[in-house]
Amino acid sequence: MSEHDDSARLSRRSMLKAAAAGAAVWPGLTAFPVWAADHPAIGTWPAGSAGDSVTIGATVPRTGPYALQGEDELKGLQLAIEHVNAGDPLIQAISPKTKKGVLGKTVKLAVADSEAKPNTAVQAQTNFITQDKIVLMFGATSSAVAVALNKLADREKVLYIVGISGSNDTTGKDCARYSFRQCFYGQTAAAAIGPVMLKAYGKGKKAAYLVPDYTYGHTVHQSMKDFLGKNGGWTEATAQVAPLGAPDYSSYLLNVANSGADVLVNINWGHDAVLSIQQAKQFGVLDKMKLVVPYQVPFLAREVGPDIMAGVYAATDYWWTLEDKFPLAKRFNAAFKAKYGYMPEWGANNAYMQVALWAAQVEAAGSFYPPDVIKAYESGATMKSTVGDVHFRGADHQLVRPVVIVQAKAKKDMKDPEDYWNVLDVLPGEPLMQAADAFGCKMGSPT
């Protein structure tokens, strides 16, 4: 036996003796769990969960074109942590074993502005890992950020729950063993809204696409183009690709206007979506063609206004009037509005659900040890949510959940100032999803 093996065995035996004696093995821990002695240190474990609290590191855009959506996500995250620490009945409905805190430990939050930039997010999360010993990363709103954090999660062996990320690649070719996504994405958006478009506008139409130039835009564009072409004989009149944060869409919209398209499919997101739709109206594009938003943007209807948005179809993750169908949605809406003064958008709901579902997995594992938590996620256990029963798919770490089809209301049909969308359908997720390996997901070992 090597000297290294002898040292490892002695170290393990020493920890077991200390645990049995109730001695402090790590700072703030008075009785080291017996199971912990069977695992080598990995990522921030066990230091990150050794005391009476654990920390989540959040990187959301608080400036830039996605800032409004990032702040909404942050609010959902803060509410979820507040509920976890209080043992709120809503959290307990999703994570029944949660009492106060996760495994009895208070959850804390560290926050940084990602600016929707991958390098900024990775640097901030690296600091959280080094300085705060975070047990969990949260963040995205940009799929480019999500993909970068996927890679960081696997490299650093720290769990990552994805915020808003619509790219197929996030749980496709860029999937990660340490990463889990709750929200819908390009493939499911296309499979959900495509039939609605074919029914409303017919077959053999021409589509013009406004595409943000990064992984989200390209994969949603491809999914929409593939579905409409295969199932409806639609053709692409033009695809106008613009950088994130473009200040002016006039040149792109001129090409759209001259393309002969019947429908404008706007894949832009955040303020980019607002600006491009407003300019499409100003330039007369929307007088020539219908508008569809396949991946609905939180606050879009409010920012653009019902006069322009009326009748527009969109696919989304969550809309607050789902409370008429799902009891947990009603409880979430009430808690969110009581704290923040408005009905939640889907970014806030996504963030809340990600934390609640993570708590359920940790409680099921009985440990913060990352490979154990990953096994709990991959078990495929059914959990309750604000949109009904859901479960994670073990092969690609994508949540199997409904996609919601909405249509924007005219101002005269709004029952109150926040009643922007009419829910047309809530489609079960599994029939909308591709095979788990269809987009190239290949995961490594969790250790």
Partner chain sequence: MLNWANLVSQLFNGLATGALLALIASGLTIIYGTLGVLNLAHGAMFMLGGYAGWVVYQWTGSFALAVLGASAFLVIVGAILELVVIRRFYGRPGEDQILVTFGLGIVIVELVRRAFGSLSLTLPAPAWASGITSLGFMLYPTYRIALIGIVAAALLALYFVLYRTKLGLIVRAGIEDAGMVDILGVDVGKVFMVVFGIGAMAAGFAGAVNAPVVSLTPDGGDAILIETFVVVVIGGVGSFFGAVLGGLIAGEILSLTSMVDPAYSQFALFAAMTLVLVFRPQGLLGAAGRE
The other form holds:
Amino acid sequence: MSEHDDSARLSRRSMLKAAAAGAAVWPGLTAFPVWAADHPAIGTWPAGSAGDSVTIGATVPRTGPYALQGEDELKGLQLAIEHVNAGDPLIQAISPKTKKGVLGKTVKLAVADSEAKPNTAVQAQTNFITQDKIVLMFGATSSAVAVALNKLADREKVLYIVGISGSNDTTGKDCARYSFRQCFYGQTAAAAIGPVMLKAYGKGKKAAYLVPDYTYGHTVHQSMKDFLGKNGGWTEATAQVAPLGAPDYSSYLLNVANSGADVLVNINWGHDAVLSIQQAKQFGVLDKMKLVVPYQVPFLAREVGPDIMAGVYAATDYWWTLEDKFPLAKRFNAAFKAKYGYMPEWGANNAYMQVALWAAQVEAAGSFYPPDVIKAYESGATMKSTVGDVHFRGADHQLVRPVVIVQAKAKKDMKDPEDYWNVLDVLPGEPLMQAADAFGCKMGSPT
Amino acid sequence: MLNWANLVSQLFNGLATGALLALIASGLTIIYGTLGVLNLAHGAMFMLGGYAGWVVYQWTGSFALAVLGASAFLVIVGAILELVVIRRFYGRPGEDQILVTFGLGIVIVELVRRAFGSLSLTLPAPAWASGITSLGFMLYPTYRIALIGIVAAALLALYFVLYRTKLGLIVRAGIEDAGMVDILGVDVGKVFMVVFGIGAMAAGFAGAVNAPVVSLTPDGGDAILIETFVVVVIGGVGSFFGAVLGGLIAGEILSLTSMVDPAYSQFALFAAMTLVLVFRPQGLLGAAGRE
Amino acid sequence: MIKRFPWVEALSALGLVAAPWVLPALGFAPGTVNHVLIWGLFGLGFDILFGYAGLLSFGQAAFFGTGGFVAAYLLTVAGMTNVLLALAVGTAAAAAVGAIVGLVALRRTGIYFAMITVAIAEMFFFLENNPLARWTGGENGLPGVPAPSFDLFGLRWQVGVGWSMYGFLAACYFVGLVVALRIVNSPFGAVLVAIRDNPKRTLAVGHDVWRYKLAAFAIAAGYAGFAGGLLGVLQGFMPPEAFIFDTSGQLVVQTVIGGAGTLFGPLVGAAVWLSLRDFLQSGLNLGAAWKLVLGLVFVLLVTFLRRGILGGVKDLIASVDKRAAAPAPAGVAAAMMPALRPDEAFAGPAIEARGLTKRFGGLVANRDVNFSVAKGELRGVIGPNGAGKSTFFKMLTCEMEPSAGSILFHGRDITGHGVSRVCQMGLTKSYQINQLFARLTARENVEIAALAHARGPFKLDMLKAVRKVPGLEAQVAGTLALVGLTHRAGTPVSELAYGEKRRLEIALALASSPSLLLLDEPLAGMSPQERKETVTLLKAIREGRTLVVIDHDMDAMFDLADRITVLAEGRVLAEGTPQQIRDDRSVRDAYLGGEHM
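Please show me the structure of the same protein in the form predicted together with its partner chain, now that we have looked at it in the form predicted alone.
Below is the whole assembly, all chains and molecules, this chain first.
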């Protein structure tokens, strides 16, 4: 494989030379197909993996309201790259063929602040593709960014591993051949948390919803409403749709308080979730109603505190106390805490797992050639993870993975300052998921 | 179907939200009226007031000291900014002032992010005002009720300074006609520094007393800044009473639209502002002819 | 003026062609360069609006987004295949929306205008994100925007990414630039600059300021829409944050950093801003601190580089290259356009006021003033301070509406017509306090006034050169010669002596060839020598027109005027020949009570 890489690199280099010499032709117009012996060049291949290192381009929010989650993702990513390059046993447990690096090449990281804006993320990744010839993109704390990068991945033929994105669309109607998602999503969250709510609160209840005004919020709202209505005869008392980053939730919460609901389902994300829950407490809403957070927000319990959170149900990708059940989780927690001084949240875990799973596919394919890597992803091979066995679904590139049901602990029950959630259940993912084509996923061609 | 209890609740809540907006807006309007500077760093100063209060609270455990400390800190920050930066901009076009304060806002927000991280911080309400009060038609957080009183007292104090002191006379003269102040034979430089300090203090005070209502994040001032502009424009740029009236109106708009369709509350705010600008450009209580 | 070689266009074309070979060496990624071009194009329109017409909008995102989403919708959902056509439709839609928004926003000026634009842009963002999400994709935007392809001499060019996309964007930018250059060098552009400098005077010399502003607003919106459409093409998807406040803010920031009023400023500003952003993050590895440093750099730039980068460069060149102002072209005959008016045949008084009254609240400035000036007469108006002379003048020129009474100009009732319209009819005035276009030269000042005469109140001759306006050159040269400023034609107003400014003030009024000219204290503040010159000037310009002059200089007035009207306490106290007034006892009493005489 490597000799093919070399020949391709040579021809590409001479082509660039010709362009740089100003040879009467516009540089961009000289897109002659460059043939390696077995594959035509595609995306950043083979240029990106021609040397003895490969680069991952990461765009996460580092400033603005989502900086907290963005920096957390980045930590998980950095730890994963460190482990891959060192051939850490944890990586080897997930990607058995890994020795040091990926296919022997050191992994480097290029980072840019996306400010949680799709356009900024696309712009930065585009530069990484042309300048750094990255072999892989990572990023997003919101589905808008994930969907934009999905499209970029398919267009540029560069693989993309999704960061935090809970929208059904990411592996649904906006799915992409070059994109893969590790975390679960709105529909699964509803299917996982719904039965827990019915069991805990009974049938025929009234629910109030706090819905952030974007696709993720609306889809989760719809999924929850449908599930609870169909399976438990629940009705909707009110749905308060609030803009992202609202500075105050008082008027929404008064409407909730006056709605006569039994349960408050809070779909808000990031600081919006923190603020709306704290204010719900101030307004006495949480004394009258039970709070449910369908999809746990990283750092939520730390920020809001156990006094308010105690008893709240949530579905999550990862919580560190899973280490009692999964040895890989224990290793991951130890390494993360040693490096960063606190127990990881699921955003960091997601980033770590994404890199580890990618390394496993590249090793399995034996090549960085993207269509081969995609084939490996789509093979559906079972892999180990920090939450048990997982595999990618070939049809929509969604990881089939367990969903963790947690309930927030009261202060007195916490065994450790970071022991915020009690793991109630680890549900197998497959039965929670819709059919792969139910959300309109249509994949493009790998080439 | 109209829910009367909810309507009354929302009317009251509009008053509470509006009072706070009025206080923040009054600082903005005093600075603009006297100095002619539209301070885009005002939201950042509001946020900084919250953090300053949080720091003092960590040291002293006293909410009152936290609020006082935050106010004092913001006076100093405001005065220094005026002395070092803003002062260079009086003779320059309005857009330069808008831009430099925009830049200062970014610097303040990012400095706070470096110092405190992005994890939100909480400043608890004072013990005497914690918990929930039943107002008959609804339950309302005790501290928010207290906040109406605190803000009203602050606005009264500001009114006293503006309308019952020599400094206030100068400031108001400046709002009417900047040239007048020169004629009065006052050290304009010093007055401007004090005015910018007072405006910053109003923001900082508001940030500190609002801290128990929200949780503090470095970006907490951004959304409030835009709402404050709306308040100032509705009330009349440069008018103290306009800021108060505008604040209350904006509070009610936000509260009442949420009953119809909460998603539209921000939209309604901007629509109201546009209507005011078209039909009464100087704002409800603004003096005509001032640009 | 001679037909110039289009140096700016040629050098720009050269620069755009050379960029792909030069910029990579400077560390620019093609993606960054492409975004710089889009911001630069976006900024061309904004600079016409802000740098030239002086209207600071903080809501350009509304049009950037509108154009972008219309084009993207056509190319994705609606299935249009012609990219250029979709871009054109997007541009037109943005310009049309801009015109509608302008109808509301332009009712106000200054900071209020800026605020309205913010509010409207925020509402647009909300509409895109909520009620229109079915068409715009909400916060996900519209993915799958295709790049264009062209058949160039039988070769098919499918625009790709990187430098290939650059080729397409550079061509678009160049077209936008050429059009913008034509606009700012057209009579239309000249009027925009006049509006920025002194909207009141622009109106007074007869331009329909409001319609010019509206046109500038629509042009800026069109450019924004074009750039927005290209953003979709470049990114392969139309991002929703095209609509957010940050987009408008970034545009303003980049324009000011680069230098407003230069057309190239936004491009330079974007290059600096975007590359600093890249450099701080990747080059210096500042991580999350990049924004703090960028904020500090920005504050320093705004504080110390007052006119932006290009403004600074211009100032530097100007200080090195201190050539004398170019002398006015010699040999142009002082052949001014005649003050021909449709109602020349009217034999009655040139102007007549009937029962003119003006109240300000309880205060009465003028009460029941009757006033009539015959054609060709030179009438003096005198009176002690506070007699209501200036208010009276303002009513005559329709700057101010009377509370009661009417004004007839050549027999036609012009009450409530507005200052711009009566100027077009041949009635104008020169101001007591100079109302000049401070940043323009003497020649350009006169040009602005002459353009109103030559082109009427409003004309969209955006692609025509100023020098091609028929008769303009002669009119300007003639006017300058008449007031004795020919040798100072190229001098900026700020460098003129006070007496010269006063004469230029009169020249502005003269340049529109009025048949009736009102002069408000033309001699005020002049040295005896300057007075003598100005009196001579007034004698010269009264040939063929009617003049009404207010002044405190009694000697000059008695020397000049055919008849004199005395106002006192807002009423007509006396009227008659200079001799009659001199002998009038009531006039003497009135003045003895005052400070003059």
